[in-house]
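Heads up, the chain below is alone and in the form predicted on its own; it's given as structure tokens.
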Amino acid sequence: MTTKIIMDTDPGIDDAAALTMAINDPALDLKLVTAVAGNVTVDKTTANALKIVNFFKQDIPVAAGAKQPLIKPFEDAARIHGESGMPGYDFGDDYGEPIAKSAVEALHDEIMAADEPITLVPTGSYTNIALLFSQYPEVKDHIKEIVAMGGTLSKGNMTSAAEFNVFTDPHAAKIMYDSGVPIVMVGLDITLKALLTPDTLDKLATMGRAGEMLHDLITHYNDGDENGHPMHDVNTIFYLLHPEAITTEEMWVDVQTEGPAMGETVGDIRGAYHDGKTNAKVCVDIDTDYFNKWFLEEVSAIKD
């Protein structure tokens, strides 16, 4: 049985890898891709999503979304992902166009038309999700869960407290976490452990057209060190397919929207402040060896 998903994304190199897995794994049915400003501007993230969909010759609709966060100024991550968001591989110029609908309209229509609750997989800022919930609150009852890359219970990668996706639009993150929809927080607590090792990266280059593309992108990824590259967004897909390889804890997560801790995700780890209620399943540990093994298996199974 396949899981129907929608990816809301800001490609970005690790987003491109996550899209690759979502498009090609037969256990997932990717119905729609929506783009948002994040790693780079939304015109570039939309083009990059189209490039990956077209690379695999898929007829999956791509819709352009929010150009900026709800309130705070936009701050990209071009220093990590390059000016285009996906340097290192030539996808050509003929990769199609986004659909006429906005991301919010496309999300609403796809969710409401689905014959079963759908899973949302945001791997960028959550601006599109917040706008969707604000404009069409009825969709919440038709969402199975949100498996979201972002957040941290410890040190951030944007500030000492905040992870990039949440920091980019903390007000949107707060709307999402307060929505009542079941959320899995796939944050830095596991993504900084699940490094794609140098050995795995070398093997990618020998794995056909898809492996070569991913290898060329990841070698231009300015995130990581001699131990490997964190494939942050890919962990959402890994969780969907192999939840047994990830340890989670149920807790309430609050999002800070102002001050020096803006973008911090604060987990009520003692269950002391919300009368025992929880709003998220937080990923806290991962089988890193299995993650690398799985990554290679996924790519090797892709037909050229």
Given for the second form:
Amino acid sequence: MTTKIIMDTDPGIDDAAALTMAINDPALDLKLVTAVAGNVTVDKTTANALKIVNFFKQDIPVAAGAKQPLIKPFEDAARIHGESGMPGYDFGDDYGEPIAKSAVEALHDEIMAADEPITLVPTGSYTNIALLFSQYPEVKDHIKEIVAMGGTLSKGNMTSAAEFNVFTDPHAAKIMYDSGVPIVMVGLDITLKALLTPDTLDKLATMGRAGEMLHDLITHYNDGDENGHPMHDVNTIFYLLHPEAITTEEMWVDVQTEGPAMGETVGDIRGAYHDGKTNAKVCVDIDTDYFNKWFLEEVSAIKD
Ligand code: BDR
Ligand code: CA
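Let me have the form predicted together with beta-D-ribofuranose next, following on from the form predicted on its own.
First the chain shown before, then all remaining chains and molecules of the complex.
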């Protein structure tokens, strides 16, 4: 039994690792990749998604999406992911083209054509998802769940309150969280715990073509310290495959779109504001050792 997924992404080094797992794990059936502006501009995130798909010799369609957030001016994260978004490895120049359809059209067509509800996995800002829900609200009934990297119940990584993907396009995040589609919030509460350790990183270098590629990218990743690197986006795939290794709590998540708390994801942990209703399962704890072990197992299972 495979889970059909679509990844909406902004590669980005941790996005590249998440795509690697999604492409190669036989329990997942990756139907479409859509790109969004985030870590770098959308022309670069689209090219980077194509580079990963092509690296694994797949013909999964890649569609280019939003160039900028709905309202807020675009700010990239090149200081973390480098000017290209995926530095440190030479993917060559021949990595194919995106499909002619826009991300929103491709998402609509793939979701409506699927013979079962599909799982959306956004690992960048949620601009494409918000545009999709605004233009084609009927897709909501055909989505099983959204497993989204982003947000935090505690401290942010852009402001004291806001995580990068939500901060990049808070208005889109609000549309997604208010959509009624079940959401799993894979936020900094777990992604800053599940560090890829220096030992795991060293081992990757010895694990064939895919391991070398990931090792070379991650050694150019400006997020982390001597304790390891947070592989934020990979936690979405880990959740899909090993939900038993992650603790979740159901609550309502509100997204702030104004002022100094812009991009904050406020969890109604006491059920005080929404009559006991919830709109998200929020990931609050993770088995870090198992995450590292799983990461290496996934890469070692990839055939050269
Ligand atoms: C998120 O921001 C991006 O830089 C990463 O790719 C991840 O999606 C972490 O806050
Ligand atoms: Ca990302």
